[in-house]
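This document starts with one chain, in the form predicted on its own, laid out as structure tokens.
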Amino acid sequence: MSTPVRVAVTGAAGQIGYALVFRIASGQMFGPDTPVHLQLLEITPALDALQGVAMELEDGAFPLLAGMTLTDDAAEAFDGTNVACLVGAKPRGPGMERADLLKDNGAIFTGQGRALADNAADDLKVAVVGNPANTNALIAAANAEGVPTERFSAMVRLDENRAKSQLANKAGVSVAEVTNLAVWGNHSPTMVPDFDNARIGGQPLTDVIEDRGWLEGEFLSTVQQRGKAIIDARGASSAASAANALIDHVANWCGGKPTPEGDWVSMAVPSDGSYGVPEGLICGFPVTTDGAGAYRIVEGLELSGFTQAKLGSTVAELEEERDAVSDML
């Protein structure tokens, strides 16, 4: 067995955290030969619930679970952390403006960025799930002095997984047949699944699904509004599917599961100016990963006029969010 990976999970007693931590302990994030030490952070009123989660983790008797830290203190939670999964965030309440949500969560992620810089391991990688994820990641990165910005990412993998499922159902194939599907932009209803560059069974997707009206209409709106549809159906936001997407995200990035040759996955990472996205914005891109912490934005893709226009809209939203929290950056 290797040295345990120290994995911090914020909001660990919440629905996503609860769906996530057992899968990390089972080896699904870092593989069957890598032990993990879970460092679980919660707000003080939720510490009793967190203790219950820890008791269940113990009862799971996971061979790879090398230890646990339970705390309401970010410095303790991030002590020596190799991978931080920033799941916890304030949800948007009734009548709350998006700008108010940005400000409230901005304060949380400002503090967490500083705590990560002061306490985490030198090889720290950060995956942000708490919404608005892209801008929360931007805030955390800006406040993590000395930590390279490319160590911060936000999750758009849930959008990719949702899109792949819809496309597979339409084509009547396995989800595994859908490859090279990028999700551009913000993890919000403006995000853009790029069906023009995707493939099904190795063929251009648009040769398999020829109904462009469906792709530009029902498909796009279904994926963009899927989160709301789940809330309407179950009375709560996506949890298990979000945890599953985070497992995928980290496994590909730094969990020893590189992207297959010729394929790519979607990650929201700091822009290097590619595809006209302003440098520094944390934006969804197609990337290839080596499974050991490195990623590369896929270069040279030709975007259709439809996708380019949609990309412009989601980037404009990211710029508005950035400007709304400029005093935190």
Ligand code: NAX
The other form holds:
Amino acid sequence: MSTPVRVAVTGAAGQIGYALVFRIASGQMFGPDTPVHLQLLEITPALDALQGVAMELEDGAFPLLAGMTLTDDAAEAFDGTNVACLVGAKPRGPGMERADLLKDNGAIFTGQGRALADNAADDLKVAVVGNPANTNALIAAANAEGVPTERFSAMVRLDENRAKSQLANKAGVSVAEVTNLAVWGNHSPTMVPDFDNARIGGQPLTDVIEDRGWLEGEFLSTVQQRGKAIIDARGASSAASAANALIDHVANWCGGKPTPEGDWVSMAVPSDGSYGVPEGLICGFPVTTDGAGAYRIVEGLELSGFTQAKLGSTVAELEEERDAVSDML
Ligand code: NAX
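Next up, the form predicted in complex with this ligand, please; the one we just looked at was the form predicted on its own.
And the full complex, kicking off with our chain again.
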């Protein structure tokens, strides 16, 4: 057996954490031959609940689970961490403005960025799920002195998976037939699923689904509002599907599951200026990954006027968020 991958999960006793850690322990993030050591971080009042999660992990008797660390101390949680899944965040409370949410979460991600820089392994990779995910990733990266910025990402994969499922249903095909579906921008209702460059069964998607009114209307709004629809139906926000998307995100990036030849996936990563997105913003892009920690933004895609305009709006929102937390960058 190889050396265990040290995986930190923050907010590990929360809803997504509960859906995530068992799948990591069972080998779905890093493959069936890679042991993992789970480093679980929670706030102090949630440590009892975290203990319960750890007991259930023990009761899963996972052969790949090499060890666990349970703590409320970020330095301990990130000690030697290879992959950090930053899920824990402060939810938006009643009457709370978006700016307050940005600031409160900014404080968490400032501290976690520093703790990662001081304690994590040299090959650290970070996937941020806690909202506002893109801007939290920006803050963590800015405060992680010495860690290359491109090691920080935010998750837009749930949006991609949601979009693929809607498209597969519409076309009457298996979801596996829907490929090359990028989600551009912010993980927020402004994000943009790029149907112009997507494919179904290898054909341009727009040749298979010719109803452009549906693509620009109902499809887009269904994907953008899916999080709210889940809350309305379930009385709680997406958890298992979010954990599933994070498994996909990390597995493709550095869990030994490269993007299939000719396909791409969506990750929010620091912009290199591609497609007019200001450099440094953590923005959803189409990327190819090698499964071993490297990714590349797919260049040269043509965007329709519709998608280009939507990209402009989501990027403007990211810039506003960045400006609201400029004192933390
Ligand atoms: P929960 O409230 O169930 O769990 C969050 C957990 O984080 C709690 O157990 C809390 O004690 C812990 N926590 C809070 N501050 C912490 C800190 N400083 N250090 C460590 N742990 C801390 O929320 P859950 O449903 O699990 O969602 C977690 C985050 O994911 C939220 O911010 C949510 O908005 C975000 N989401 C992001 C998605 C994405 O696609 N990027 C989709 C799903 C989800 O909405």
